[in-house]
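Shown next as structure tokens: one chain only, the form predicted alone.
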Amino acid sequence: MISVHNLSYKYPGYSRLVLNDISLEVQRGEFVGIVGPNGAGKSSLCYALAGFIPHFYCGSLKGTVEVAGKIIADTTLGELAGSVGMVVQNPFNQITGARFTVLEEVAFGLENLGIPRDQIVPRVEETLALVGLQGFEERSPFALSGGQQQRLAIASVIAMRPDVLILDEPTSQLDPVGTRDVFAALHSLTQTGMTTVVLVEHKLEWIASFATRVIAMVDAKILADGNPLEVLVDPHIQEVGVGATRYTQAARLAQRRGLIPQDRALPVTLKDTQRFFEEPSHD
């Protein structure tokens, strides 16, 4: 569904590389999310993955980045409308201020797409009840909260129903009810093994606990990549500004201490966190 080979790009006017030698294959169904601290590439490789480099921002592009059998450097922004879809993190930046209501503005991209109009809605109101916005289908799209208008940007891009989804953190709006409907809405997208999502988020407990797969990014380059359960409780990844789960940090802290058994494997979800305390010690 994805395949990247050797991809490096810098922006225009710039001498750094924000991509360096980026490999990566990503299968159909699955859900990645990729991490790293500010300024690793994460960002700069949505755009690549969704056309918006080389498209809209120029600059030194080399290597190859196909998504959803499209050649990304071939293939128009408007071509790729229909298989990849992209939510930015700023969600002004993405409602269109073309259409008066909710409703109207989810629609807006099902109608530049061609889908017939007896269509529209039913999969607009499907969309906005798995985003956690039903009952604002007549509601002004700058009457809503900056939470509610996350959410109205990630819908417009669902209902598009694109193979591909590409979410540069969709979250940073959003209170931690509305992340975790957010997360699952995305989770239940992927279940149906047509829709592949690619995930930027800093919030390390909603990736442990969603994504099947990660990928730590630092200084441009792809440090790990790999189970979330494998990736987010190395070592080397909290000392190069990734992070860790509050719940690995917690589980580290207590074998530091002697209360846990170093040979005992760190969790990084909450039910993991659970069974790892309550597992009795051995001497």
Second form
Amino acid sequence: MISVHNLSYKYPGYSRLVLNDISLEVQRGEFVGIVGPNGAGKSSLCYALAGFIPHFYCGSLKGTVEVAGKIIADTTLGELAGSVGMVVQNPFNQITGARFTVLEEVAFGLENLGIPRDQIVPRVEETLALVGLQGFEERSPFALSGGQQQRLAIASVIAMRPDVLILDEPTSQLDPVGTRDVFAALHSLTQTGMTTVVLVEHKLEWIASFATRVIAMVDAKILADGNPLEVLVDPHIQEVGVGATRYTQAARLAQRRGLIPQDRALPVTLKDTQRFFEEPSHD
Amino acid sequence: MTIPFSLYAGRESGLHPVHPLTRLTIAGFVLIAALLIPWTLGTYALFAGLLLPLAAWRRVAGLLLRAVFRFVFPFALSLFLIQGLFWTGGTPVVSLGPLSLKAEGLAFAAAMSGRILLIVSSFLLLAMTTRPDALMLALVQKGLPDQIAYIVLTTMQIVPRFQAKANTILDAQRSRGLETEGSLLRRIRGLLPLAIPLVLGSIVDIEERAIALEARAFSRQGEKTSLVDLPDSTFQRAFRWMLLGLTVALTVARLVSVLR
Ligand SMILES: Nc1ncnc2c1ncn2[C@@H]1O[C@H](COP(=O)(O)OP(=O)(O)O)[C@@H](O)[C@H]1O
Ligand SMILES: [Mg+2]
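The structure above corresponds to the form predicted alone; please give the structure of the form predicted in complex with the partner chain next.
Okay, now the whole complex, with that chain kicking things off.
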């Protein structure tokens, strides 16, 4: 579904590579979490997958990116929009202002895709319910709280039913309940097997519970790529500033104090953690 | 739902939906007529015989009359007083001591007031009964570029946000000791810390908003649909052409009579 070969990129007027020889294959239906410290190039990778690099941000690009069967460099943003959906970092500026109500704002993308009128409202209602915004249909998007605007931005892109959904820190304005709603919604989309999700997120506990794969980026490069259970407990990852889930931290501390045997695998979710602490020691 | 900068009253009667272009044509016709009709009585007749019944039909007659009273009446009153009292060499109709109202002045005031009444109320009626987005959609369907419609609609919503942001920055700068009072030079110097974050922030906003628009397939080529249906009819189309013809005829007739 996503295929990146030796991708390197510099923003125009800058000499530093923000993406340095990135290669990556993602299959349909995967839920990929991208983690990494600030400035690692996570957002830039998202832009490259969604086509904003090179169609919006020019700069020097090497390598190829193919998403949903389309070579990004050869496809216009207008054509890509139906196949690749992108939710950018700041929710406030994702409200287009082209329409006056929440319902119309979500419908706007569907209108542009040429979806028949009688299908638009059911699809919008379904998506608003998915992100927990039912009842807000007639409100002005600008009158919503930060968290609600973030849900709206996500709904607006999900409603377009792209094959690949790219979300850059989509829960930054959300409380734990909102974060859970969004992750659950994304999870349900990947469960259908139709949608592939790529998500940048700092909240590692949520990545651990929902992502099927984690990519850790540092300094414009991919440092680790694999199963969340392995990547998130990798000591290298913690060293470069990605951190670790609080479960992993607690478990590491317990091992260091000698409470738990060293050979026991570190946990990343609550359930693993219970097992980690409850399993009797052999010695 | 409230739409900023809009007078839309939200009282759709449901029956007989009138196409936004038909309303726009009526407003345009009345506007031209207001400027060209040579008979004073004609302007008032057009108001009472066309605009008021239309307003009543759309259930905004009360709103319209109140707005007219607020905007047009004070202006008309001063016209009557000033033109009536200070018309030089006219025939007095009423006299009170040294003051007298002249017939010619009153007639001129009546003519002017009639024109202003028509211009203001045709615009008010259009604005009260028509959602700006529906009007824009109708124009886009007739070939107005999408981008222009977008700029109009988004500006209506973003200007109030821009003001709010300016106030936030102003408060923040004030709390850090920014001078917003005092001599002019001082105040201009004080303005820079307000203007710079506002402008830089807005450039970033515009960039991100452009990305958001792209992500919503705004630049996609090909057939687009719309959530709102704007029913039109042969009758309405014929009516619009007739009004357009009437407007042209009125203009030509007026030109001919002026040139002769
Ligand atoms: N529009 C831009 N123009 C120039 N440099 C940029 C731009 N956006 C990001 N950068 C730079 O690219 C690097 C990677 O940024 P980014 O992809 O946003 O990282 P992350 O999302 O991981 O924090 C940073 O050093 C940042 O300063
Ligand atoms: Mg980022």
